[in-house]
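Just one chain is shown here, as C-alpha cells, and it is the form predicted on its own.
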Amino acid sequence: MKPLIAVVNILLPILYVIAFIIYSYDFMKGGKKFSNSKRLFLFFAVIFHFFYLLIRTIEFNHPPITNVFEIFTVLAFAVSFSYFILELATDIRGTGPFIIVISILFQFISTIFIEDLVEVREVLRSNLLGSHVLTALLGYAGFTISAVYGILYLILFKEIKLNKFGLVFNRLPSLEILEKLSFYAAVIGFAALTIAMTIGTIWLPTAFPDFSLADPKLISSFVVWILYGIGIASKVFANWQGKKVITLSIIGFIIAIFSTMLTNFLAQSFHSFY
C-alpha cells in the first residue's frame, strides 16, 4: 500500500491547486460557468484527502498525528472540509480561493516533508486520541476560516468607506453575508472544539492518570473555547452586529494561534508526544 500512499500524497496538492484555479477563475470573471463543477471538484478533493488519511492510518497502524507534517495534512483536510460544509450550508461559493489557498500551503509542506513512521509511542496509536486531534484541528480550522472572512469584511468595509467600487466590491459578498459566514465558521469551530474537549476528557484520565488541570495546553484551549463561546452567545442573545463581532472573531483567532505556539514551543505539557 505504500506506493499508493506515495502517489496520493503527490496528487493531493495538485488537486487543491486545480480547485484553487477553478474558484479563482470564477471569482475574477464574476460568472457562473463553473458554479456547480467547482463545488463538485472540491468535494472530490476532500474525499480523496480523507481516503489518503484512512490508508495512512491502516498501513502504519496509527492515526496520522505522529509528527508535525502529518498534522499539517490533517489541518489541510480540516480547512477544506470545514469550508465545504460552510459552502454547502450557505450556498455562497465566491470566497473559495481565500480559503483553499490555506489548504494548498499546508498540504504542499506536508507532501514534501512527511515521514512514514511505523515505530511510534504507544499512546499515538489510540484512535480516541486521533479523533480528539482531528476534531480539535477542525475547530481551529473553523476559527481560521472565520478570521479570513473577518479580514475580507474589513477590506470590503474600507473599500466602501473610500468609495472604491472595483473588483473587491463587485466580487465579494455583501458585508452582511461576510459577517454571517464569519459567524457560521466560528460556530463550526466552536462545535468541533467542544467535541474535541469532550473526547479529551474521556481519554485523558485513562492515558495520563497523573495529569494536571494546570497543563498549559488545557488552559489555553479552555480560554479559546470560552472566548468563542462568549462571542457566539453575544451574537445570538445580545444581538451584536458588524465590526464588533468581526473584531472579536479576529482577536479570538490571534489568541488561539498565539497560545498554541506558546504552549507547543515554550511550555512543558503532557501533549508533547514527540
Second form
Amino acid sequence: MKPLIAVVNILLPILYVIAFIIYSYDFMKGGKKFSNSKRLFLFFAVIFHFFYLLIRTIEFNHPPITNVFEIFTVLAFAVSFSYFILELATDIRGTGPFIIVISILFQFISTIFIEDLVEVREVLRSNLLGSHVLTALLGYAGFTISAVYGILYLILFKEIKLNKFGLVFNRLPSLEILEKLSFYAAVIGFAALTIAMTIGTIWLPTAFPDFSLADPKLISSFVVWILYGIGIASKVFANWQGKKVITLSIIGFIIAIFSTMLTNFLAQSFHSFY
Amino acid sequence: MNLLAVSISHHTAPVELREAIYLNNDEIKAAIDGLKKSLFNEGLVLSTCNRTEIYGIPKDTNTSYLELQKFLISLKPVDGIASEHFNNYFSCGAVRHLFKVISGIDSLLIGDNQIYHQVKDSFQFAEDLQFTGFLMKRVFDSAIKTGKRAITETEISEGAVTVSYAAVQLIEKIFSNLSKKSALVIGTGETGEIAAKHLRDKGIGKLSLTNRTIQRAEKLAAALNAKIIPFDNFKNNLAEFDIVLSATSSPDFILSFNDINTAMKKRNFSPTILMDIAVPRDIDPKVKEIDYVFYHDIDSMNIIVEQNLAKRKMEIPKVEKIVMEELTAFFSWYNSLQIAPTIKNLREYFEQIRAEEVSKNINRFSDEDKEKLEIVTKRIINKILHTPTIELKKITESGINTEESAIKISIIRDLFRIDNSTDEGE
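Same protein, different state: after the form predicted on its own, show the form predicted together with the partner chain.
Complete assembly follows, chain above in first position.
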C-alpha cells in the first residue's frame, strides 16, 4: 500500500491547488459559473484526503499523529472539512479561497517532509489518543476559520467606512454574514476542543504516570478554551457584536497558534510525543 | 422587409421635447386609429419618458419616414420640434433598433430593464387594438427573446445605477437580513420616496417616515405601510433605527454629531447606517468618526453608480452579439418567405420523394420501362405542382411581399416542413 500512499500524498496538494484556483476564479469574476462544480470538487478533495488518512492509519498501524508533519496533514484536512461543512450549512460559497489556501499551506509542507514511521511509541498507537488529537485539531481548525472570517470582516468594515468599493466590497458577503460565519466557526472549534479536553482529562492521567496539571500545553489549551468560551457567552448572553467579538476571536487564534508552537517546540513534558 | 420606424429619444431631443411629445394611453390609442386609417396595416407605438417611437408596415410601398414624422407632429403638436429631432429606420435597421431598445443598450440608463416591460406592454396594447398582424407578431416574439437573452445571458442589468438603489445595495453589504432591521426615511420628496420604496421592496422589518409637511408623508406611509414620526421630535427616536436615510432639501445639517453620538450611546453602539443622499447634506459628516456608524453621502453612492455603469458598458458588446444573432435568425425566417426560394424548395421536396420511390421500386420494371417510369413520375409531379406554382408566381407579379403572401408562404413551408435554414445562404 506504500506506493499508493506516496502517490496520494503528492496528489493531495495538487487537488487543493485546483480547488483553490476554481474558487478564486469564481471570486475574481464574481460569476456563478462553477458554483456547484467547485463545491463538488472540494468534496472530492476532502473525501480523498480522508481516504489518505485512513490508509496511512491502516498501513502504519497508528493514527497519523506521531510527528509534526502528520499533524499538518490532519490539520489541512480539518480546515477543509470544517469549511466544507460551514459552506453546506450556510450556502455562502464565495469565501473559499481564503480558507483553502490554509489547507494548501499545511498539506504542502506535510507532503514534502512527511515520513513513513512504523516504529513509534506504544502510547501513540492508542485510538483514544487519536480521537483526542483529532478533535483538538478540529477545534484549532474551527478557530483558524473563525479568524480568517474575522480578518475579512475587519477588511470589509474598513473598506466600507473609507468608501472603497473595490473587489472586496463587491465579492464578499455582508458584514453581518461574515460575523456569523466567524461565530459559527468559533462555536464548532469550541465544541471540538471541549471534546478533546474532556477525553484528555479522563484518559491522560491513566496513560501517563508523569501527568501534571501544570503542563504548559494543558494550560495554554485551557486559556484558549476559556477565551473562546467568554467570547461565545458574551455574544449569546451579553449581546456583544461586531468588532468586539471578532477581535476576541482573532486574539484567541493568535494565542492558540503561539502557545501551540511554543509548547510543542520549546517545552519538554509528558505532553510531547515526538 | 418593408418595416418603417421613427424615433425621438435622448439621442436626438432634449428632455423638454421628449416630455412634450410623450403619449399617454389615450393618445396612443388615437395614434393607432389614425395610423390604421392612413399609413399602416400593422405596427407599434412606444412612448416612455425617454423615447417616443412608431413602427409599422406601410400600406403603400411609397410611404416615407417624412409622412410618419408629419403624422406624429400633427397628432401631438409641440413647439420647436423638427425633422432633425427624429431618427429614422427602415427594414433591417428598424428591427435592429427595436432589438437594441428592448435589450436596454439604447437606454439613457444603460441596461435599464424597465424598457423591456414597456415594449412588452406596448405590443400588448397594439394587439388589443388589432394593430398587430402576422409580421409584427413575429417581430415581437423575436424582440422579446432578444430582451430576455440580454437580461439572462449578460450582466447588462446588474448592479445599482441610481443613487437610491445604490444606497440600498450598500445597506445590504452591511446587514444581511433587512427583515429584522428598522429604518427611518427623513424627507419624502422624490428621492426619499424612491429610497423608501426600495427599502420596502427589500423587505425592511419596520419602516418609519418623517417630513416637515406631514400630509406628504402620510400619503406615502399609507402606500408603504410605514409609521409616521412627527418631524419635531424624530431625533428622540433616533436610537430605535438601524438605518437612517436622509433626503431633505434643508440648507443646513438636520442631524449633528451630538445627535448621532447620543443615539449611538443609547443603542449601545449597535451598528447604524446613515445614508445622506441630500444635496446639500443633511448629516454632519463628522459622524463617520463614531465607531459602528457607517456614514455615506451622495458621493459614495455616485462611486457605486459609476462603477456599475462602467461594468454595464462593458457588457454592451455581448448584448450586441445577441442582437445580431436574433436579427440573423429573424431575417433567415423572413427571407424564407420569398416566393422564388419557396417554389424551388417545394419542387426539390417533391422531386426527392419521387426519386426515392422510383429508386426503391425500379427493379420491378423491365429495362425498357425504367426510362418511361422516370418520365411519367416526373410528369405527375409537374402536374401536381403546376397550379400552386402559378398561384405563387401571381403573388410576385402583384407587387410587394404583402402580409397575405407571407402567410401563404409560411403555411406552405410549415405544411411541407421546409426548413428555413435551407435558404440562409440565399
